[in-house]
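What follows is one chain in structure tokens, specifically the form predicted alone.
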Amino acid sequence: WGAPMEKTRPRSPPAGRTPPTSPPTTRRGATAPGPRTTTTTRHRCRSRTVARALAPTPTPTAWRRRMMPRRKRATPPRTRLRRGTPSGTCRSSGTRTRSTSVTTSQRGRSRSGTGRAESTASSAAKITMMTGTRLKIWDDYNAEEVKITKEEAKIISRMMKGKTPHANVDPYPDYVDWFEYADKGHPLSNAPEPKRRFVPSKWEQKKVVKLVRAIRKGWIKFDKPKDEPNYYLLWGDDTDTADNKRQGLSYIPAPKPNLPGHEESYNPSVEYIPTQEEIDNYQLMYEEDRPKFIPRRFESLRSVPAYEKALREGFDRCLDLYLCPRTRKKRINIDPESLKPKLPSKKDLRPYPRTCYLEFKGHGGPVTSLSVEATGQWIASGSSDGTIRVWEVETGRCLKVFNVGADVHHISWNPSPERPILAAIVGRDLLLLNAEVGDEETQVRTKELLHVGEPTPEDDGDKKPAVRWVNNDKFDGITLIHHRAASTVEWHSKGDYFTTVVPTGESRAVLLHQLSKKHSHHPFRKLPGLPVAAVFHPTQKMFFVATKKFVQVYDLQKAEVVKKLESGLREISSISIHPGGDNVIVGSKDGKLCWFDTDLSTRPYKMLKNHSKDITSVTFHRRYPLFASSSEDCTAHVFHGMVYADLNQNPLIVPLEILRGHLSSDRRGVLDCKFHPRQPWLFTAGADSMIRLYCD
């Protein structure tokens, strides 16, 4: 593209001389390229000079035409939009406004003698966009102002973008084939096939060589086809194979009708043909019990008549095929016994309590609690009739009766054989009394131990003392007066410390007592709920406190919580610790029993649902791998609970026996259960005021 010519009219050159040529300049002052000249040979330049000298002197008009490049074709003018240039002035108001100027230039292309294009400017105009609905253009060539509409402005804008002027013109219409090739004798062109279609391509050959080389060197790898199994179903159905599977819903074949047997034969055996008496009896039977087909005998197949129910049964068969839904049921042939866990036989787990051997009768009310002496020779029981009785285990003889005058809620025997002391929750307070069993030296030491020198209250700095140690002259013992009613009492394995639980939300809910120093204190300030029971660890300085939802394990030396066992039960009722100390069982009021492995997790290892009512007590045996639970449903369950020394092996829990025999009284059943310390015997206390001893 060339630049527009200068507006000044060129002067005519003198006669006989060629006018000097000057390069045309553009509107911005840039120098446009001039016509290309060739100087290949000296002869050509000389002939051109001679031709110019002999040419007549051109007129000014002819000179201008000669200097103007010749246009090859008319081209549409191009318009450039410049933004942000305040180049227009509103003529109506005479005020200066910010507008957008549009410059339109028409350029042409020309080719010189050597073939170089030369461009010139034909016209220029300025477009001023007003704030109104119309646009005005100032045409410098014609020196007038032209008004254009929005449609004309859109046409100019589309032409500047290289699009068609009108928007409704499709520049890329669909191709319409004007020729029909089908059913024609000759193609559109009868030109012979070119040779390149028959000669092998050299470039394709090189490409193939590259691919072969890449495959041989391992640059291109192919997925190996999977080896199909070389087996087939010998007696199976072909509909289950992968080749016959359909896309979508699987095809379920219709059930096949039963094949005819001997009764449907036209010449059956004599034993299949019923007598006339049997046929008459068929008419007296119900229709659903009546046989569907009565066999008959014919001499030949030709004499067999048509089946009278053939059309009806065929129609029913068609209805079954397309109306009755069919589902494919995958049946797994598994023996139900194989799904049960392999448990050892009960005979291999003996001995364990199975039958009732003795009954201890004497209480006038429900027996609420039991406790066995450390040697296993004596047993103590407390009842709601206000008495504490000491029994001899082997004979069932009642040795001693203590009339305490109030309900006995819980009783516990000192685990030390040298201290025959009973701790009982009588009413609201705790009573320590001498069981009066053993030799004289033991009795003397026990009486000295159960004596308070100075009945001063133990005060830990609180306004009100938690416990007061007071002598009981009636039973030659000690009474521990609590600020609230106590519920349970448990001894330490050494027999000097014991704990009581007061089911309140205060900090003095769990108390520790020392018998030798007559001292009490409450080390646990905060508990996650109301305490239910508390027990000592059998070997370590650990302490377990059971609330209604959790079991907290405390370190007595550090006085801090070590673990928190989450039971997930509705309300915990009792707790017992395994003699090893690493396993805990917890009973609840919804009939569930939880086994905790403290080394494994803080959640239950096993949860057993065996009782239909509240569990009143759970207990471990000290020597045998046995544990039991009693419930208000008048039953006691005995389990085998083996704890292995190998930490990688889980405990083995096997239910053994359900012990029955107690009667219900006021909707209460078995209230407590305890194991014998040396024998596999179980003592149960019931609401029917009886104590039962179960042996192997």
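Being a predicted model, the structure only gives us computed values, none of them experimental. The term rigid core refers to the most C-alpha atoms you can superpose between the two forms while keeping them within 1.5 Å. Residue numbers count along the first chain shown, from 1. First, how it differs from the form predicted together with its partner chain.
- Relative to the superposed core, residue 319 shifts its CA atom by 2 Å or more between the two forms.
- When the rigid core is held fixed, the Cα atom of residue 470 travels less than 2 angstroms between the two forms.
- When the rigid core is held fixed, the Cα atom of residue 263 travels 2 angstroms or more between the two forms.
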Given for the second form:
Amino acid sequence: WGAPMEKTRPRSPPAGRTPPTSPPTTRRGATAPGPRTTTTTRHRCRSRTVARALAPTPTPTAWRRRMMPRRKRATPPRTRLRRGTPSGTCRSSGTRTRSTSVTTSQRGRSRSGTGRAESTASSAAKITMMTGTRLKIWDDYNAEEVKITKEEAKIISRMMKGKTPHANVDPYPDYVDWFEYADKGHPLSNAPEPKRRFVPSKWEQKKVVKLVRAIRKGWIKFDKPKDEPNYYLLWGDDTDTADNKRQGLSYIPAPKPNLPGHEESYNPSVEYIPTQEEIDNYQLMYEEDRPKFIPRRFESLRSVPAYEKALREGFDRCLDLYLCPRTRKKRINIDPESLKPKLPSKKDLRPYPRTCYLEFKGHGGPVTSLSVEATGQWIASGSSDGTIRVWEVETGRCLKVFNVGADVHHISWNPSPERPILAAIVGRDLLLLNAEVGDEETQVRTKELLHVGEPTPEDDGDKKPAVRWVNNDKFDGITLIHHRAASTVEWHSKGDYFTTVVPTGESRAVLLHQLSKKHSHHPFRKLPGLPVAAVFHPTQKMFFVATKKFVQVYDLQKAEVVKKLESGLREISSISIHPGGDNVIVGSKDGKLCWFDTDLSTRPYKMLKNHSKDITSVTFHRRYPLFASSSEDCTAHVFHGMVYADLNQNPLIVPLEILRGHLSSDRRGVLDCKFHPRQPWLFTAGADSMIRLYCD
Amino acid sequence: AAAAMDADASRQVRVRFVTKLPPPLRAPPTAIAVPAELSRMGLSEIVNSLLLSAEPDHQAQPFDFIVDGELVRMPLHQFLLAKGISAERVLELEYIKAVAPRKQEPPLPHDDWVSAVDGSNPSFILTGCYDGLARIWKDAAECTQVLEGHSGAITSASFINKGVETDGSLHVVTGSKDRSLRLFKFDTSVTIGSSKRIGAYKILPGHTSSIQSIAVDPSRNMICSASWDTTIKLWAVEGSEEDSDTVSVKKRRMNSDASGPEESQLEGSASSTLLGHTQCVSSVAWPEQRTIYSASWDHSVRQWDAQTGRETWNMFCGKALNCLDCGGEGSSLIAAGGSDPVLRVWDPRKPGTTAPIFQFSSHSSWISACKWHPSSWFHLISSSFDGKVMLWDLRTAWPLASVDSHKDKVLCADWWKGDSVISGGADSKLCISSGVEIA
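Could you give the coordinates for the form predicted together with its partner chain, as opposed to the form predicted alone above?
First the chain shown before, then all remaining chains and molecules of the complex.
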């Protein structure tokens, strides 16, 4: 209530804002420490910096305490109290001061004694009565009338307004922190710290021991389980709740049924009830499409019948639980395409044989072997019908038929274009014959070549010679009579040497022959098994002998084994050497094809299991990076087989095409395959007595 | 009703029939509306009815229709959609007589595969056979002469003086797998009923492997031959008899071994050899005096300067080629086929590209021969190992006609008299399909 009064008193000094509560506390503040601290804190909040600056000067409180008695003495004992005039001093002696202070405020009453309360109340009434005219107060205690001086009235009026009794009191003096001793040199109390502050408390320890025991015995429980509500959200999603994350079996939540609607009520509205016609229509629907629940109306809940499918569904549920798999199969989700090796596109690897355009028909039995002439103009084929045929590639016309009268097992055309000579295993022996193609000079030379002079006398002491060279008058050729049945014949790339393999020949199993000298020898005495095929290295003086499990690489000059390739196959059936000479492919009778990189290892670089039946023949193309395998399953497979000049780069093998078309005959399929020497074409000889030409 | 009328109107195309045919086959040039779903059969009927109304004794015949240089081979609205032609304006349909053989003549029987045929003479057909004999058939009916002497199959045969008779005799050259060419001369006034055997008057040996193809130059003085030995040799028809007299005794003896009676044979030698191919040269063509085209199994087509013997242009196509012919516009297009069922046409004048400008792929096996029509720029025939001879028009990708009269591989084909297709095959027959009217 100070602020509006201030406005009515324009002549009051500009002491500033005067909160009504603070002034009365000032007098008693010196003795009572409680309220005093509150005022100090308030002051500190307001103007600590100012207080620090003025710290040596005496604060108003101190000043008042010192100055008040002096002023008491200075002021005259009684002055007329005139209203509205400011007074410089205040009476503060003895009982008078006490009585005035009592009458001014209620707060004062609470401070004063109880015996005085009635008199003060009545005197207060008197004051208020008298303020209008003369200021006289009747003192009950002393039973006298007290005249209030002007100064006293002024003080009273100030106190009644809730102001400080004296106008020149600064209610907000700068704060002086008397207890601040940071730089004062000694603490507030100089007494030494008592001992008990350094000794652990015995009673505390006893209490702690008690608590520890109680905790250990379980008398004290810390995490008291919270009271779980015994209701739960029936339709809520319970896939993530804690008890679903069990150990071991992962939880599969049951599918949630839909929330029940109005139609599932026992007494739904009429519009939910289907008509009889609709119910009849339901019967015409499929079982799955038919609605599972048909709403019905009942008079009361009591008349609702028992659920008719309860037993059935209970049984089904039990059955589900019983049949439910107890383990969850972990599926690895991998795109199968990503597991495939990155191979170049087939389009980029063209040309390669794809389509059969030509058929060479004429043989009367399975075509067991074929061979292509060095320039690719003719092919020769041998068949089980006892004929050797020479065909023109260009038109598929059969040019010549040699009726050799026995099964032809293997045929090979001399790789030299100047020597149109065919070497064929007929029956058990080798027949060299003139294919009768080429110009006259070549013919003359060939005829000269295919003539054995005087048979060289053999050592009689030796057993039956391995090979005898005999003129064959029927075909103007030479027959090499072997001591045992020969199986394959291969020419050297120069066309003078050739080799025959006699599988059962033991130490004379692989024979080398020289056409120009009509000479044969058998340099390989020891072989790791029965030999299957033998081929010359295309460029170097090396020789490959394939036995049933191994491929031996011989150096022909030193006559020693250089390498022994371990195929790991059950039985090798055919072998072909890459034109570079460092890579060998081997086909086996269990349908597997092995690629050896002889520089890399003696083990296969790649093993391809592509045929379901025996591989009958494998072959490399001489110019294109192609190789092919033919099999008894009536297919021939064509692969891209790129060998790089860079030794660090492994050969690239890409399967390209499966060539079909041959028919199975007597459970035999394709018996031989050979590439055209210059075009990316493949010839296949089939057991269906046909030769097919596959072109790009 | 309005919507129906709209739909009806959208199905109609206004066309005007124009033609370059002579007047009795010229329809009135007024624009008429025809249903859009008509294909060439329906259009042909309309033209026939128009002609019939103009001239009562008109004989109905099939026509083909050309829009913007393309033959209509589908319903008209599809065609317009495919070509992006507006159906609003009046469509100019040029009609020509449909090109297809109308008649199959009786086949001419041979003893072996017919591997070469030449129909450049209007009264004689020359065929070469695998039995080493070449035959002259007069008027496609009877064999009048048998040209003998080769010991191997004849691969190609050609008239030297095409149609032009000098002193009543015609000259013929044949190439064979016995590595030689032989020149024959026969009298045109031979009585019918006897097949006379004629020996060669000149032998041109020199190739080391079988001859695959021969071509005669336009001036008829030179012959070029392509062989498996990767060379092309040029031979002079006349002259060089002086050389032939100096044939070594050994060679003469060898020749007499090969073929007995002819003592009066001359021998010639090649005037030049064109080297460059790396594999068998399968076909040659000599369309102009200076240029020779050759196709080879090394996947290339090469152009040679006949005078200098230099290679002037080459092109690789990725397939082994079996046949080649020059023709078309200014006889500058090259058609070639080979080891795949696609007949390709190149334009060597186009710079910087070796992509074929036309590809015809209705065959199902190797193409053995292709020939341009001697006068038309658009028509060519191809024969294939699938036993079919197909007739092509450059203006459409579909074959105009397919002749199925062969039972086996067709090895050779040619035009005869400009209106017949003759083809010989592995069924030892020469089939003649006549009545191909090319206006």
